[in-house]
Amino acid sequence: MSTAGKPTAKAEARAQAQRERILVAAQKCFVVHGFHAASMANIADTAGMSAGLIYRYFKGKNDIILAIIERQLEEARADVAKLHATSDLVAGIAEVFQQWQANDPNITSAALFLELTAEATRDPEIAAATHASDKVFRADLAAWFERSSKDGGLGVPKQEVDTRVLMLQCLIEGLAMRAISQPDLSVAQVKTALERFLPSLLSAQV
């Protein structure tokens, strides 16, 4: 019995591994065939194992979605963690943009993003996800923009806060969309733009 836990904590770091591999894969799958083109063969066969298996780490290919939207919420937010460090938001916007565009497989897909969303409309158990995670995000922005500069913050008026993580969400999720439709908009006319008209956002001033 003393000897109990030792096993189970092995299992469960196994297990852990094991979930991740499969979330690595699924990711995989649903930027390259889309959520419902992804097959759990495919996802599968990328995870290097049998499809069966798949069902003693996750309920249903629904899961799989569910637990890839909370690992998008935690990047996202380590992402704004690492703004507050470098301040440099236009340099940081304009590389996420040139992930997007070039697909870098490191970094949720902004296809993958836009799915995810437009899947919100119809599965209500995505949707409670997308949400709540939108929710704690926004959360995390403003919080970002109320705190005062010597605190790492923006110091935006208090009652400009909502205004302003509003229109720097369009400007990013904006971005996502352009990285699709707009294949041949450089970086260049992206930082151009950001760096027009982001401060008017950032500014501490009304």
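Positions refer to the first chain, counted from 1. Owing to the predicted nature of the structure, the values given are computational and were not obtained by experimental measurement. If you superpose the two forms and keep the largest set of C-alpha atoms that fall within 1.5 Å, you have the rigid core. Compared with the form predicted alone:
- With the core held fixed between the two forms, residue 15 has its Cα displaced by at least 2 Å.
Since the structure above is the form predicted together with the DNA, I would like to see how the form predicted alone looks, so please show that one next.
Just the single chain follows, nothing else.
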């Protein structure tokens, strides 16, 4: 039996499912309409619920955007946590590129990434959340680069780590742009480019 006034596990699970439903709908709306043109009514229609119900979980659009940034960070950190010295990063990045091209709603699309980046230049709260998220993600990547191979890392010398992390982030974010501006770019071409570039980037050798 739950403590009086405290939500039950079932109620918390339902609330989390509702929040997730709203976030998925919001992502779709933001990609189609942009952050400013997408209304709470658009999000409600896409989620199949009333706008009033959305306000039970989020104060407004900014709260939804901040929750999307937080969810993206959780997903990215989970991906980094799975990495080890023998991870096939070529296949992993190529798969993400293919999902970007297909505009897969289950991941952060390239278009949504660009929307978030643009909005961060206009809204200080979103900018702060984006910068904080990026800092945490960079730290996770740096830890993987620096850890020894026996501990599942790459064993990259400490003085090289920040540069390598920057290069990897630029590569991945650049491919997000390519998915939009070069729609005929094949996954095979991306794999070929990655196979030429990634080994030196991930090598422990300086």
